[in-house]
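Okay, so here's just one chain, in structure tokens, the form predicted in complex with the ligand.
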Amino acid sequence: MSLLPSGAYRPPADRWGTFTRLAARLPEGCVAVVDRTVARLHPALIPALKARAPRAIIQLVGGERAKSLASLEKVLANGVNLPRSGTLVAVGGGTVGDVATVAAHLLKRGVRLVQVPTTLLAAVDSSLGGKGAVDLTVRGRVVKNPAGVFHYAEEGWLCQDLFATLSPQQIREGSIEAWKMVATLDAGLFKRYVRAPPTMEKLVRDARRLKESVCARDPYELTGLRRVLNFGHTFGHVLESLSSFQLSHGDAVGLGMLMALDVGRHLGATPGLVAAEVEAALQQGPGVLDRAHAARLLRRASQRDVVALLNADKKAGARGELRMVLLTALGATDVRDVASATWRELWPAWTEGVRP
């Protein structure tokens, strides 16, 4: 038994296996939060949880709407009888994982959390690193993640049987975030990926190891070290917003990475050969969308709209300069303040859908 309070940083214990086999180890009397779609697609899941005499099984409809105060309250209400040494199990994608993380943090000032990511994005990204949050509606507008916590899971269960029902698009979204970590953090691994594409299991293991290595050095996001994980997110978030969230986060980040490579090349921070190699790898590996997708969205907007979105995202400084993660070599990044004139020069090519 650890002397650290539940939710404090500790290296995560990853367990691989089928859900049924891993669930057999659950302590009795846990509370489980389960994505309803996952429960429907995997009929053995709920019986495996029920066999452990849980206090409650709460099913949430996965998707951004699950990250509401209403679902948080539902989880908390079902968890009031959980002792401080009790366990909350989150089975779902990033949305169910995020709301369950907040609930685990609040219940009895912190109970044990087991994350069972069921999307690839959750497996490689959101179920690691301790962050959880819910969205708020402020003056009629949904604001993403303003109410959040750090609460580290004690275990991550990687159940490949649950990934079998993911669509090619869901796999692409998660793969893009995983390739992001490899391109920015591990040059040798990146080269190996280009030579031979990894299996899904290897992709998940590698991405989790890389994200964990970053989080271990900055578990509560105090030093700025975790910023490397934002590669591709500056313009990725702009594209997500311009599409009214029709473009998925992973696909937006993929295109955002191409734009970050353009910015880096334009400033002389990213060598041309590196940018070309990473762009080709993102096309052949996870399958980043064509630049035409970004162009169609950017053509809908003015540069002023983009500035407003960058400001809302707190990515722009007082003079409109952007704090961006740029790739300086394979596996290496630098955070630079980028003047708005820089991306404005790239705008014509971006809106035509060609590489500047």
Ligand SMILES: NC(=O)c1ccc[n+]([C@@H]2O[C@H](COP(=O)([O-])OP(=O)(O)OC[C@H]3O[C@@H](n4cnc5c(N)ncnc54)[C@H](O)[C@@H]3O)[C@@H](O)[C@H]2O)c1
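On a predicted model such as this, the values are computed, not experimentally measured, just so you know. Positions refer to the first chain, counted from 1. What changes on going to the form predicted on its own:
Of the listed residues G140, R304, P168, P43, only P168 lies at a hinge between rigid parts moving between the two forms; the rest are more than 12 positions from any hinge.
Rigid-body analysis between the two forms: the smaller part rotates 12° against the larger, C-alpha superposition.
Now that we've seen the form predicted in complex with the ligand, could you pull up the form predicted on its own?
Coming up is the bare chain, nothing alongside it.
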């Protein structure tokens, strides 16, 4: 067992293999939080967990609704008898992983956490980096991630057998997030991706390596270095909320990246050729949704609705300005304070589904 305090920063201990083989590593008496759909699609999963005599196996319906205080309470209630040295294992996509991370942080002031991402998006992003959060409802709208914690996993399991049932949409969502990290952190790798798209395993390994290189230098988001990981998230979260979370996180981030490229180009931070190159690569590589999807959502809302969502976002500045990550070159970013007047000027083009 690690001598580090539960949840403290630790470099990732990634383990690749089948779920059944890796599950034999679990200590007896653990608590498991499992996506119900994953359990149905992979019949050997629950028996493999039961073989470790767990205290509880909690099945949640994945998706944004899982990130609720009610789900969190359910996990906490089932884990109340877990000792401080116990283990909580999260088997699911990013939303199940988020709830489990918060629960692991709160139970006995911190228990061991094992992340088992079952979506490509969770494998390349949310299962790494220690962050977990739940959503809250503010003025009738769900706001993403305002209540959260840092709690680093003891291990991350990458089980390619669990990825075998992913839909093309799920693969696209995870690929978009991985390409985001490559575009903002590694210009050379980005160009290699454009020439020859990577295999899924390489995509996961590259994305996790790049994200870890950032998290290791700013494990608790105290220095600002981790802000680069928020590229595309500012307006991506707005689009998710406006869709009542019918638009997935990965697809929302993809559209949010296009909007961030627009803002950067408008402010002179993002060279036009770089913005065009990245947009084309996102369309041809992972297959980001077209701008018409964002336009349909934005036309449903008023600018006042968007302001309310932006103000509730944890990345907003103290005076309400947006702290946006803007691409300054391939593999390079800058964080700028963006006044509301800036994105309002882009609003007509955004609502028409065209590049400003």
